[in-house]
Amino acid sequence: MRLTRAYVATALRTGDRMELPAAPAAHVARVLRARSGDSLVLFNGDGREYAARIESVSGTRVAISVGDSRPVDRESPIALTLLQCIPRGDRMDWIVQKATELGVHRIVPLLSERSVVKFSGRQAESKAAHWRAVAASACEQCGRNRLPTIETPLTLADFLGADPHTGERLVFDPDADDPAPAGTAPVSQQFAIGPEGGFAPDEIDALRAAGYRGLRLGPRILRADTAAVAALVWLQSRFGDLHGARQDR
């Protein structure tokens, strides 16, 4: 039977008694309804896996023992990053829920020329630990034990301005006339999504005059949202660890 997972932001050691968090503690005993003695696998992002067991539930409040811990790499084999132009509605949700999935290293929330979306300074950072926290679910449901870096959002042209990566960089564009890189696996791989409507012309060329090379994904144009899983299947199957059997490593 599979074991619930459960992030919680905090140091664990082996031996230590705690209460739950709040959020993992509801969710465990409200949606699970779990019950003193049961199992759990702890996680909080440094890598490994601790075995925990439930010692009481007290209407939300979860109290658990930590058992022993084990390190297990899900990690994929080439760091990737996600540039998004954030799309209307909650479709930025779905993108970081499935990107993490997905085996993404670090996403970067954009704001473009044809962005519908806008945000104050404040609002950026309160939806910055909102994409942190779905996350952190997603790491839940799929195995992660590190979780990907969410940035907070910034305009295109303020990270083309400060940006310091130095591996391959793409940006699918459905105009582009390449349709492939070829070459050996990077150790490392950014690419950028526009919004709806896509990149400016102006924004694809500070693209390109900031190395990206573009990329088409197909004959067909593609929803932000489907752009973004499009992307990371295809590159997480052609250079990356889509593939094969699974391994704890």
Contents of the next structure:
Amino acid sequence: MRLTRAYVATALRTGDRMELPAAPAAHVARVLRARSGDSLVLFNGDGREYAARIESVSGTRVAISVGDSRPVDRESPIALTLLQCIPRGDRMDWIVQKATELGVHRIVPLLSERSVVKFSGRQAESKAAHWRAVAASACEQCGRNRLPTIETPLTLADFLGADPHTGERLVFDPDADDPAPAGTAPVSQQFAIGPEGGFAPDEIDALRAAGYRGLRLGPRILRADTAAVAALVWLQSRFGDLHGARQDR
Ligand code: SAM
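Return the form predicted in complex with S-adenosylmethionine (SAM) of this protein as a structure block, the form predicted alone having already been given.
What follows is the whole complex; the chain from before opens it.
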């Protein structure tokens, strides 16, 4: 049986005793009905898994002791950055969750000309914090021991004006000519997905001028959330680690 994994945003050392943070503690105590003596796996994003033992459960408070640790790498060989124009509703949560499962390295939530959502600076920070929690939870579920970076939302224009990326750049666009580019496996790849209404023509021009290659994903128009997942699956299966063989457990 697979052990429960819990993310804790703190340093971990063998021999430490501590209380689990509220969210994983509630899950462990209420949903899993764990008891003292049960085992679980902790990770804090440093790339290691830490064996842990539940010492006591009292209501939703769970005290644990930290055992041995080992490095476990389930990261993609390519550093994939998803530049995602934020769709409305809670679709961005879904995109963050699925992109994390699919091994994305970094997500930059973008506000573009046709974005329906608008944020103040404070809302942008709290949205980013929420999406970081979504990503941490996805890492608990999928076995990653490093969290993707989730940037604070910004406009596409501001992002392009300050972007230092030098690797491969793609913009997924239903009107692009190129159905499937040839190329060698990139070490890092950055790719942009538009909002519900797509990128405005001047945004496509700005992306092209910044070195983004247009790429079409088949003949159908995909929803923004579907497009993000389809693009990631395509990139990971072509250049990354979606090729079937299981490396470790
Ligand atoms: N009418 C919009 C347009 O033509 O761009 C549709 C936008 S689509 C709902 C949202 C985003 O998903 C697009 O901006 C693009 O980034 C991506 N997308 C959807 N279908 C695609 C396809 N077939 N090829 C490449 N990208 C696609």
